[in-house]
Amino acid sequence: MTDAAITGVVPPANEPLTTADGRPLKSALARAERMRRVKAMLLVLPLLLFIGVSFLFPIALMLFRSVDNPLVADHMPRTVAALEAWDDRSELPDEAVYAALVADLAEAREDRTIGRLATRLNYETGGLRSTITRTGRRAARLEPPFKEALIDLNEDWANPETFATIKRLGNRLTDVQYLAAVDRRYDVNDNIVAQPEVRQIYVSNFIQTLWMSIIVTVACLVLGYPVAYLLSILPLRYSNVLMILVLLPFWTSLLVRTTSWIVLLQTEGIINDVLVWIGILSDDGRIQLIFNAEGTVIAMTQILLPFMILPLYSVMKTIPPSYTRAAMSLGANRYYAFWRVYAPNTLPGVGAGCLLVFILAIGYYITPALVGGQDGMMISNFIAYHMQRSLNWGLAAALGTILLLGVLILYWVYNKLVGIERLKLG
């Protein structure tokens, strides 16, 4: 309440308005607005902390892990320092480098870190694991001149590429994992070259992952659009029953659903048996639908179909039927009215469903692992392999980062072409 309201006297035009306690009204309103914002921030702070801990921090850790490379620098410091002066890659390093190498390997052998060191070097150059471990066992007994002793012990120490690898991995931050993730590597002169053909697997698998995700998204759209349309036009008592059938797969474990597809798709499975029984296939001409890309697409389409139906249904349900009736009253037939009036109004649901299904499909792991076999593997299977079996976490992080970057690029393209503001879930 202002002074004017209390005294009944209107203040002069040049006198600022004040509150009941005499504070300027403008500053009081600004303070109230700040307090409102602080309260709102405190309310969402737990959510922000949860997102930061469970989402942002793991992504940041993955990005750092993809370039982090401390192992060689920590356990071969003498060798890395001695190789700083080695510039002529066509010649072997001098005796000082070999002496430093012997001292580092003997120390790594003593503190039992030589296994991890050998594994890290072997990721970059195949065969170095056995060379490092064998040399480490004998390093403490070697005598000068160390250059001749090491070359006699293993011919890899006569190869300049071995020392180029050690020098390259001596940097604590490196991009070798990203090069490996796109089937590239450094040669002895630090030029980027292609991996040997037998090791070129990741680029082709990225392409296969992208292609399979697009096929699954299109298949879900083709199958889900008429189902969502039917749900939106049926009376409520019927649409509720059909909606329960759509949601029923969510009540079953993903592992169980995937395993059931193995029973259905195998050569002696139910689908092949039915096709043979009705005469479409001969008993000797059964088709292979399991442990390949086709089986992966079929299983993923069934699993991800509800994620397409639900956004489509939620948008279709809000479209008034009068739109189509008005178009038909103006002379359009049923199909023309559907494609020119009804279908464009469902585009926000189509965009939401396609984006949701595609992002889920491109990172799928369990279904390709169980149903895909060698031909149906996706990039997520390689990430899991390097995390769980080869323990090359740096390469797994690089593959994951490239996959994340690809999804963000596609999201940006979608925003530019369609507009993210048009994406609706209801």
Contents of the next structure:
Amino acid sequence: MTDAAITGVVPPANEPLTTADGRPLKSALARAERMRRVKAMLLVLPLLLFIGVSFLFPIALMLFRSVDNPLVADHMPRTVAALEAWDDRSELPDEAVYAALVADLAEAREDRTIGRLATRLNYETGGLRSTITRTGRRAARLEPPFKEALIDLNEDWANPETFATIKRLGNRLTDVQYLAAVDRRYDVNDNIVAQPEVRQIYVSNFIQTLWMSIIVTVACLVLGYPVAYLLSILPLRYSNVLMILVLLPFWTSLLVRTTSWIVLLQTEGIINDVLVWIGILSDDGRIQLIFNAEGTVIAMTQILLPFMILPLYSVMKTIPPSYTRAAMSLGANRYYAFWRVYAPNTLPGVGAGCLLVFILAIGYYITPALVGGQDGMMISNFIAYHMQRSLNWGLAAALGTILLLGVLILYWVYNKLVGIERLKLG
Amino acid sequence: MTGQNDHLVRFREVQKSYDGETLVVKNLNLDIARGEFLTLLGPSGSGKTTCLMMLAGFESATHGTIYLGDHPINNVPPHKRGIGMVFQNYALFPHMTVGENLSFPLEVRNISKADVQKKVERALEMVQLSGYQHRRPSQLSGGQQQRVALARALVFEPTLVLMDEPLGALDKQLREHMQYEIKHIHENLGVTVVYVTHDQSEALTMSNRIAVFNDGVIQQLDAPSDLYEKPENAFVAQFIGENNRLKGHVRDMNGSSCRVELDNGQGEVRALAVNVTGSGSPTTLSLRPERVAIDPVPGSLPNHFEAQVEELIYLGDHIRTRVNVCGTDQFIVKVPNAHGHASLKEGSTVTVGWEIDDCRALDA
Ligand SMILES: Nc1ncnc2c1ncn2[C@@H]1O[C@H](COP(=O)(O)OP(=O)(O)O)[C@@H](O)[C@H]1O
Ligand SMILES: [Mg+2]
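Would you mind generating the form predicted in complex with its partner chain now that we have the form predicted on its own?
In what comes next, the whole complex appears, and the chain from above leads the way.
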């Protein structure tokens, strides 16, 4: 033992503390804690692995897929190489490029990859699918000079833009999907320009998605706040019943609910019937409440309401009634006491509820798909469309990445403004 | 006491029931004088908080009338009563600074900014927290929060301040310190205080008068010294301070004193007839441990018994002695640790004695 340990004299502040047998206190502590930490790690390891495999890995894959572009580089290598030398975009490329093109397409047809190739190029420039497949079918029989032969076959081969597209897609990494996701594209000179008006759908849909999510969030807050308040002040046996009602949406099948919304909301539905019966609406002024944006908002508000109520409730539950009473004893009337004292203390719950509902709403898929109709679509419906129908996974990934980025930015802003540690979810 | 106009608060036949089945407060009649420090003391659940809440306006009286000054206030909402209140958990607004907490009642009253600042500073000075204006309540210790709550309840200069177990969350030392501080503030400001506690020593320290509550009824309303020395019933005697209890029946009455036959047949005690109806009525005799003499001069005291020393506990200033006397072995005698005090031994036989006036015959 050292003297310090025996006499209890504390060493000077700049010397590290040591244990009784002279080992540095820090390392002794670390050793003592290590075993415990390892055990704790082992306990959570399965979950970490599961999250890694089922969550982080797919997200990484998505990020990669949104910029990954192997098709053209792999299956038209000769054309891509020949196009390296093509600089003057106002002129058509020379014979070498056309020859390479014919060779590539013939081989692609042989390998049966031409379909995918055609689809990929078609995403970029509409109409290229048929050009490619038709050319591929004839490629084996074409005679040089290929330039004239191809132009003869299809006028797309007389358009420099076609080659600009092929050259651009020859890069293995590409940002065209992100451009497409914000309604932009490259023109023949590789300048970024807006898509033609008929193809501009994503930006306006991002805005619509944002807008609908905001409306849903506000609606949930307005409807959920009084319910949460009631829950927090009712005696237990009533609040339990109310809580069950709040959680009921979790317990009923979405399809059952969708059916009932249709019954309720359609033009000939109960709500319209009642409004007509009361005389608020005329019989031919019935309003469409489903299969449009309004329907989506109504249905999503109902589904997401519990996610607002629960965090609000958990915060309100911890606010002692004595706050309001104190405010009133100090001379504030009921409303002033609520506004100045009660409401500010519910802000962490409001923040958490709004964040949760908004994030869930912005990526919501199933409800808009079921009751959204044409103009109630949200961005996730487009993502699903590109994943399942058009099979343009790259674009789906780009749209998804933008969505993810938006959520992360929101999270970051919330953290800056309120602080994530103040988030109370239940 | 004083005329009716000196009473700031009057409870008249007030009853309260929460569930329509049981009365939590039963027929309360209570007058509180201006400038008085009145404490409601009683065990938990005896209805103290309920009384305070009715006065503050957060609970309505089921029956009866409460007057503030000359006006019934049953239908006046809490924020118009102008009563300051200190809550048990302080109820400081966590999202406001100390300064904002204190200016809250002033802003509500539309007092000019300059005056607000002055009053806030003065109130903080009063509780010795000058310079803490910009702290948040969470950055203060329990005792400091307590003082802020006190300052906030006083800053708008109410004539009446209610406090519901305001020191309950503090440790013993701080609690005693705050007791004196509150008492001094009360004396300096002349404000009327209604104070609720279940701690009898706190009540004895601070109050002008104490209303002892049990089961929704005021058992006794008196000054602290009277309450301790002249309890009127067995509950008060038991609740305030320590007392030895002997059960018996009145044999006969003789003016203010009576003779009581102990139920266990272990003798007859002469006592002061306080709360007995006449001969034959059952009674509980109450005797303070410090009023019992050990080995008194024979014949000097009217009550004189032999006792076995069962246990001695040394407590510094006195020795707590448990003796077996009159058939009970839970009889406590406090022997002061004065110079030349009787040196007792466990198991030895002594005599104990007491005066008639110190032994009160109360209800059974
Ligand atoms: N809000 C309430 N609802 C129903 N019963 C209550 C309520 N507040 C108090 N009580 C009941 O009234 C009785 C007295 O309570 P209280 O006035 O708080 O007593 P104390 O403050 O003396 O401890 C208790 O039995 C308690 O259970
Ligand atoms: Mg109480």
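Take the two forms, superpose them, and find the largest set of C-alpha atoms that agree within 1.5 Å; that set is the rigid core. Residue numbers count along the first chain shown, from 1. Owing to the predicted nature of the structure, the values given are computational and were not obtained by experimental measurement.
- Relative to the superposed core, Arg389 undergoes a C-alpha shift smaller than 2 Å between the two forms.
- Positional change of Pro70 between the two forms stays under 2 Å at the C-alpha, relative to the superposed core.
- After superposing the rigid core, the Cα of Leu360 is displaced by less than 2 Å between the two forms.
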